[in-house]
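For reference, the chain that follows is the form predicted alone, supplied as structure tokens.
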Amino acid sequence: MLRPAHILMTAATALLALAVVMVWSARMTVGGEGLAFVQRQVIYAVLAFVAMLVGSRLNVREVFRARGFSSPLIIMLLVSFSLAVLTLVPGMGRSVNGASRWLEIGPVSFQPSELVKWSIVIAMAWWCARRGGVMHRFADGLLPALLLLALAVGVVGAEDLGTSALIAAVGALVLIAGGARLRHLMIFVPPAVAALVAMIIMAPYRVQRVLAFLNPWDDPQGVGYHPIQSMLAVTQGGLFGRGLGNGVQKFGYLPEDSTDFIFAIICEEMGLVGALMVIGAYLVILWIGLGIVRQCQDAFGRLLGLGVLLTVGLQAALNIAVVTAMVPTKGIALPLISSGGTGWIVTAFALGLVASLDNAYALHIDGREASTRTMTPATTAPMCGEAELI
């Protein structure tokens, strides 16, 4: 029987498959340049699919039950924060486009900010579920979670302002869904805005991006070059695009064509139809995922699923807004499509966790029906992730 989890995972797999094709198209330029790179992306896509399958088979309630330093959540937070700090250590962090976001350990290179981003989603859901009765209070309900969230934003924001803003937004929304009062959070809006403005002013390249957004044609060969080339790629695709592999902007005109601006290449080669297909796949994931979250009777599972969907949805919306020059240029990936290993694998795993909520619900319903057939009355409501209790 086809369940919502199957539809969600199918949509995510379709995005991964499209990602491999579009990365191949963006990198396979004259002379077959980038073949080894594309082969790595195929391996990453397979690993991401396996990670999603593994996530769909896990019982998220085990994370909620575990306590102390044996908790997977504590281990995840310690490891992700430590790795994020190591990117700032000279000789360990690898600088890309002026920002040290990558960590190299031997032949392995990855972005610790991705691990922090998803660890915080789980941590916020865990705290709200465990402290649900006092989340409306500031001191012992909201404040400890806010301190952890602020630490994550500070660690990541040192080199990646876009991801830190995403972490802050998703964390705040999960806290509100978990029972925190909006007026308590509003107290921190002015200092957060002030910190954001300060971080922009202290980095000249960020100021240039804001100026380019206001009027890219003031310096079309300088700071305005990137948004102009992105808009050209989007508009030149028309309704059906130039055809797969026939794009022009990838031939040295559009920077980051296989990473943060791959959506522009999709628009150029697949046109409006291709762009709408990508957006439609994200909407399917969000719609089906929200349906899974709504049927979940367990607070931790419900908040975890909501946090995952918010992260994927907001990140996709922000990337598309950047590519279409609706917001200033910011280095943030398109989930499951922009080339990369860390992002694909952890995002697919997180979506697998959302699918696991539906799988647990299905097992509970099947078990309850079996109990009914054997004249054993069902007396408990379905709990996401508690299939092992049946």
Contents of the next structure:
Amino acid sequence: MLRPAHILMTAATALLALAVVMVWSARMTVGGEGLAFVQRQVIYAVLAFVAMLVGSRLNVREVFRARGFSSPLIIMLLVSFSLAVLTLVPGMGRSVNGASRWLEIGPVSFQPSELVKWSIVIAMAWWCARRGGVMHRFADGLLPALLLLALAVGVVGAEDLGTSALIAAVGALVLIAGGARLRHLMIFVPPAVAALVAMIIMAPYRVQRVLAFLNPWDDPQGVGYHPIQSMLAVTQGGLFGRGLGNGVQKFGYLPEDSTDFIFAIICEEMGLVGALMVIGAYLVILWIGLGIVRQCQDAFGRLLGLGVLLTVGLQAALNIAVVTAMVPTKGIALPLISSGGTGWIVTAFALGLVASLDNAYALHIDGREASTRTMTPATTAPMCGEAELI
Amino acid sequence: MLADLKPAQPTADARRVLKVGRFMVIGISVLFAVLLGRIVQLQLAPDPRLETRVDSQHSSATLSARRGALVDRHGRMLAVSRMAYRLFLDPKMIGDRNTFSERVGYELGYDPVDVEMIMSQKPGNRYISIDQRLSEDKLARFRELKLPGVYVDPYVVRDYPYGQLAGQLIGFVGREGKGLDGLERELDPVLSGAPGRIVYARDAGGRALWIEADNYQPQHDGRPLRLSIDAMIQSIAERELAGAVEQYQAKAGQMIVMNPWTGEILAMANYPAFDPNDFSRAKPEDWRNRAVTDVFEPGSIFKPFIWSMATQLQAANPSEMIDTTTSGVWRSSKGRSLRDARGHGRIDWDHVLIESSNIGMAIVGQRLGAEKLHNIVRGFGFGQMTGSGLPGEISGVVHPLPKWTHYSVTSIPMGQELSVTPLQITRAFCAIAADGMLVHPTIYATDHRPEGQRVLTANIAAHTREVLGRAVSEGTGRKAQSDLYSLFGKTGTAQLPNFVSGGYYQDRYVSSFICGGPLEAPQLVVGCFIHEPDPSVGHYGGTVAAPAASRVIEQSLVYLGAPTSAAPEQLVQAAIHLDD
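Switch over from the form predicted alone to the form predicted in complex with its partner chain, please.
Let us now look at the entire complex, which starts with that chain.
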């Protein structure tokens, strides 16, 4: 029987498949580097798919039930935060486009901010689920979560403003959904704005990006280069695009063509149809995911699902807004599409967790039907997420 | 919606999550719709400045058309284009400076000292040419070598495989591939073709990606042209011409071989020769094809045209006896004094031509009168372009009738008071050979006989040939006799007119001879014109030009396989002679 989890995972898999093709196309160069890179991408995509399957079979409530330092949540937070701090240490982080966001461990390079992003989603959901009764109170309800969120935003924001804004937005939305009062959160808007302004002033390249967004044609070879080349790629697509592989922009004109600006290449090569396919897949994930959240009967599962969906949806919208030059250029990847193997794996795993909510619900329904069949009254109503690892 | 949210109740948190979720998912969906609208907007109405960016992603290149070859009537390459490779150095790319010149020298066969010198002469230059035309084996060596700093640059060159053969006729091509002289220049529009054009996408580094499908305009290669020239006959003509000019220490000479029936020019030789492969080293005056660009006063060689027409117009009867005086001096009715080389006495009209009597021609010229003479001269095509289409051709000078004086009726019949080009007079002679049909000379090979213009009846033409045959066998052209073929021809020894003081130079001549053969069925006409031979060696046309012309026609007829009239034992002799 086709369940929401299947549709959700199918949409995610479709995006991953498109990602392999588009990253391959975007990496095309004169001379070329052969198939080695593509093989790596295929391996990452397969790993991401496996991660999604694993995620969909986890009992999220059981996994995050443990308290103290044995809780995987605490370990996740500690590891991701320390790694994020590590990128700030000179010599440790790999600098790309003037921002030090990458860590290299062996053959794998990844952005710790990605880990922080997902850790915070889980942490916020966990806190709200545990403190559901007192979330309307400021001091013992909202404040501890808010401090953690602020810490995350600060650590990530030092190098990656876009991701930290995303973390702040998703974190705040999960807190509201989890029972926090809107006016309590409002108190933190003025200092947040002040911090934002301060960070922009501290890092001049951000100011440049803002300026480039306001009028890219003032300096088309400098700060305006990115948005102009990105818009150019989009304009060249038309309804059906130039055809897969036939884009010109990827040949040195559009920087970050396989990562942050891959959507421009999709528009150029697959046209409006390609853009509709990608956006359609995200919309399927969002609406199907919302349906899963609605039927989920566990507070932690609901909030976790919501956080994951909002992260994917907002990040995708933000990335496309950057590509179409509607907001200033910032280093935000298109979820499941932009090249960067670890990003695919983590995002796919997170969507797998959303799917696991539906799997748990299905088990619960099955269990109830089974007990109905055996005429045995249900002693306990198993809640979503209580299914054991299958 | 968010503002309605009440503080969470344990029972209500599911609803709260769903509210926030719905609100955000709807919000993100709306955002996606807006972004899609933005994509459509960018595609339908892009900033016009973006268009200029698109242009900069494309480059165009000219596809040079291959220049058509010039081939002789049998397809032998007279002028052909091919790719040549220029070897050049880029000092910036050189790896090991110390061993570089030795390496290049050793591997490719250049003197390392020369290489060093050329490099030191142009410091900072990144394109130092060390060989303009790399030979095949050096190119192969270069390809094996793969030495950084040494490169080749392909370009199109024009080759003239036969060197100086028909050099002035063919002309030459400049460095940019444009025909600068001769047929190369005249036929440039046909030969050069039309260059093509491609527009190709390029990457940010300027490297070509692909050709845009609707922007490929292939080049149209130039058409090869088959000339009427026969390289074999041309080489015979050039060899014999050079021999005659050098033997008589003359200044210049031209030799023309024509097919009298088609007007095809089979050979057109000039001396001094010039090699189009190396045109810049020759004197510009040697580039000229003087067979059509220069004129001379023909003299006696002109007599057959007047003679034949006078016969046809019955101004003189072939058996009529004409008194050419025994003294060799005659005074015209207008008081002009004329001379023959010697007194011939009373001779018949045929012998007037055989002995080339000026006096006899003048007497009949007076009978014809100015108007008829003028018509005869024009009728044979003098004073007009021949229609050969050869570059630089001029029409020669025939004065219009009103400008004629009482001298003219005696001067014109012996080839004075007019000037002709070698091609004009050779062509006119073709009419006698071709049963009276005057054709336009042509430089293109033709497979059919063009419609000529009748100037003589076939009978008169045949009779003129017979008389001219006697001029060769017993008259002024005896030195043109061939063992293999009966020829007919006319000599000419014209003094050069002195344009400064009037009159003629006493010691400067144009010695000429035109002949056709075989007498029984003419196939070829050869005109030989030797300018200013050394009079101490010889100056009569019969001496200077006739033997060369005779050898050319004889060898050419043998080459063409014309049946000989010679007896078998003569043939053996001739074969021995040819072997020499």
